[in-house]
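Shown next as C-alpha cells: one chain only, the form predicted alone.
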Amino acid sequence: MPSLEEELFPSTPGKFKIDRGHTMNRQFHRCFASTSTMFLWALFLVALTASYLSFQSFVDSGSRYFSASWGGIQWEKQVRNSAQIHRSGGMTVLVTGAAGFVGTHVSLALKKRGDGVVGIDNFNNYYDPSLKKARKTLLSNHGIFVIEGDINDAKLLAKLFDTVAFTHVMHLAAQAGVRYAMENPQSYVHSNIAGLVTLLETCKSANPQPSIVWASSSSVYGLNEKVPFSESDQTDQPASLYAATKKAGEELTHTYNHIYGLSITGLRFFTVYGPWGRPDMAYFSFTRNILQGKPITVYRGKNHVDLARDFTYIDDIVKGCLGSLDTSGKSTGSGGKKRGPAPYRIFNLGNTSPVTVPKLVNILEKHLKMKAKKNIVDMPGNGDVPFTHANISSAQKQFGYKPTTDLQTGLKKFVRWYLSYYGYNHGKAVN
C-alpha cells in the first residue's frame, strides 16, 4: 500500500532518497510562490476592475451631461436668444408652465408684441402630454424656447437667472383639477406648494429680483355664498385639496413680499375655456363625447339647481395677465435682502356673466349641429361649488381689465379649432 509520501511525490526511475526536511521547504517554497501568484493576479484584477468602473462612471457622467435637457452653450445660446426684447421698454419674462393652456396663449401674445420669452414646463401626463408637445412645437415656431424641467429644481432655476436677468416671472405652472386631488393629493402639495416656494427662492435671491405674477384660482372662494366673488371676502373655506394649495399659495406670496420684498400680483381665474384649452374642462370632454355619440354627465346642484361657472374666455384671460405684468411694479429686495415694500395685488379675472351648465351642453349642440346624450346626476363630495361670479371692478380701475368674448362666441372659436387640430369633417373624424 502506498505510503502518504508516495501519494504527494510521483515516482521516478532509478534511486531517489527522501529528505523530509527538503521536501517541507520545496513544499513551502511552493506554496508561497503559488500565493503570490494568486495575489498578484487578484491585485490585477482589483485594479483592472476598478479601471473599468470608472471609467464607465466617466462615460455615464458623459452621457448623463450631454444628454441633459439643460445646460451647456448652445442650450444658453437658445435661452439668450428667446429672450430677447424687440420692443422699446419691453420686458424679459420667464413663464412657467408655457406649454399650458393659459401659458402658451400668455406667451405668444407676450412675444407678438416684442417682449422676451423663456418657457418651462415639466410637461406631466396628467392629460395627454401630446397636446403639450403640439402647444411646444407651435411656441417653438414663433421664436420661444421651451425648456422641459420641473420647477422644484433648484438648480435649473438658478441656471436660467444666471443666464438671463429676468426682469418678470409669469408663474403658471400647476397641478390643475378639482376632482383629480382625490387621486393624487402629493401632486398638489408638489407642484402647487413645493415648487412655489421653489421658485420664491430663486426669485428673492436675484439680483435683480424680478417682479411676480401668478395664477391663483377662483376655487379658494370656497363655500363662500357672497355674491359676486371680491377679492376682499373671506377665503378661508376651501372646498377641495386644490382651492387649499392655491390659498397656501396666497399667503406663501404674501410672507415673500413682506420679507423679502418681491413685487407679487395674484390673480384669480375664473373658468378659462378656449382654442388649445385642458381637455379635463367640462366644455372639452363634452365637445369630444358629443362628437363620439358618447354620453355626458352634467351635474346638479341641491334641490336640482343647475351648476352655473363664470365662463371666462382665454383672449380676456391673456389681457389681464399682460395687464397685470405692465402694472406689476419693481421689486425692492436684492439679494434676498428687502429694502422698502413692494407692491402686493389679487386680481380677479372672470366674465361676470355666469351662465349654467346645461347652457354650456345647448350651445356646443347649436354649434356641432349634433345632439348630447346627457346623464344628469347630483353633484357628488368632490370638491366642485354650486357656482362662480366674478366681480373685477378691482382689475377695470388697475389696468383697464374689460372681458369682451361672451360664451356664445367663444365656444364657436373653440369649436372650430377642436375639429381642426382633431381632423373632424362635418362631426366625422378625417382619417
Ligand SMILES: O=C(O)[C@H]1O[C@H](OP(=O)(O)OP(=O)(O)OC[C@H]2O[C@@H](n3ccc(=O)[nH]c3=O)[C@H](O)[C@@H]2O)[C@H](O)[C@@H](O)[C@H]1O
Second form
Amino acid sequence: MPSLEEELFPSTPGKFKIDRGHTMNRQFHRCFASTSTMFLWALFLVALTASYLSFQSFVDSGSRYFSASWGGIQWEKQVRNSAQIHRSGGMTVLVTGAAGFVGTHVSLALKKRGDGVVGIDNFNNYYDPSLKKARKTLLSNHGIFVIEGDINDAKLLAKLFDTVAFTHVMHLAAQAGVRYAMENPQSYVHSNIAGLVTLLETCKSANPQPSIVWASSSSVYGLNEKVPFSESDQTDQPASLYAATKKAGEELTHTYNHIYGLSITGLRFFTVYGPWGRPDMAYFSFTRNILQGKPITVYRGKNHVDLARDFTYIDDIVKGCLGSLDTSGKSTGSGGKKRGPAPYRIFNLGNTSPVTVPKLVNILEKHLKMKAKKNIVDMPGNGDVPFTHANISSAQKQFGYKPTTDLQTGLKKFVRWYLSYYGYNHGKAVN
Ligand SMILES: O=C(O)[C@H]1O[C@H](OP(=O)(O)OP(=O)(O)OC[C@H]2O[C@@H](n3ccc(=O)[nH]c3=O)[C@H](O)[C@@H]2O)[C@H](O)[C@@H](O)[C@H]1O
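Could the form predicted in complex with this ligand be shown next, to go alongside the form predicted alone?
All chains and molecules follow, beginning with the one already shown.
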C-alpha cells in the first residue's frame, strides 16, 4: 500500500514510464483516476486540518474552565467573603505570593486586625509545595481565601479586580533565591519581571487604583561597600540575576508611578527568617541537615573572611509591611490616566546588626543541641555578596519601624516551629 506522500508525489518515475506505451484513453483514465485520488486526499487533509484546528481552539478556550481553579458564583462568593473588612477604616488587600513565607505571615496579621485579605499564589515547586499547601490551610482556617493562579494571568487579575475593589496590593509573589538564578534564570524573568508588569498593568487600569507595596530585596545593593546600606546608595552593581530582576522591579514600578499615578512602596528585605520559612534558605537547610546528621556547606569570603547577613525576623518584617501599607498614600490615577503625583517610596527593612554565617551555625547547634558537620569552602562565584547591613532610619521615621528580635531569639522560635512541624524525623525529606 503506497504511503500518502508517495500517492501525492510518486517517487518512482518508472511507474509512469511503464504506462507510456498505452493508449491516450488509458492515459486519460489514469490521469483522471489519479486526479480524483489527489482531490480526495486533499479533501481528507483539509478536513483533518480543520478538525484539528477546531479541537485546538476548543481546548484553548475551554482550558480556563478545565484547568483553572477560578471563576463561577461560588468562587466569587469566597473571594468577597475573604475580602470583607471587619474594622473601621480597614483596607482590602490582595496579597500575591500569599502561600509563601512572608505572604502567609502578612496575610494573617492583616486578617487578625480586621482587614480584608484575598491571596493568590501559583504554588510552584521551587521548594516543597506541600509546605505551601500547609500554609494555605493555615490561612483558610483564619478565613483567608488563596486562589491558585499566576500573576502572569491577566484575565484572572482583571476578574479579581472586577469582583473586589482592592484598596491595596501587597505584592510578594516572586522567584526568590540568589544562587538558583544561575540554574533557572527564566523563572526570575517570568515572575519578577513579566509577572510584575502584568500586575502593574492590572493595577493601573483598575478603578479605583490600589496602592502597591511590594518586596524588593537587600540584594540590590550588590557590590556596594559602603555600610550600612542606605536607600540613597548606589544600586547599579547587582551581583546576581535575582538582584538584577529586583532592581529592574524598582525601575518598572517607578515608571508606573510616573506615568499612571500608582502609589508605590518598595521594601528591601534583608534575609528574612522564621517559622514557616523557606527550605532553600541557609538557616532552614542547615537545621534540616544538622538534625539528619548530614554535613552543611559554609561559604567563606575572600581572605578567609566570614560572610555576614543582617538576618531579620519575620515578625519585624510583618510590622514593616503593615506600616508601609498604612502610610502608603493613595494612587491618583483612574481609567489608566494619572491625575496627579503619587508617592514613590523605597525602604530598607533589616535588623541593623549583621551576624556571620558561622555564628548562625553556632546558634542553631545550641538550639538543636547537636553539632553540625561543617564543610567550609570558599564562596563560589554564584551571585552571593559578602555581607549585608541595613540602615533603617528612613522606615523608622516614616512609620516607626523598629526590629525587636535578635537572631538568638528568632532562631529559637524557628527551631521550635521546625520540630513541631517536621518532628525529629531526621530522615524525612523536606526539600
Ligand atoms: O536579603 C535578600 O534579599 C535575600 O535574602 C536571602 O538570600 P541570602 O542572604 O543569600 O540568604 P541565604 O540563602 O539563607 O544565605 C545566607 C548566608 O548563608 C550562606 N550560605 C548559604 C547556603 C549554604 O549552603 N551555605 C552558606 O554558607 C550564604 O552565602 C549567605 O551568606 C534570600 O534567600 C533571597 O531570596 C533574598 O530575599
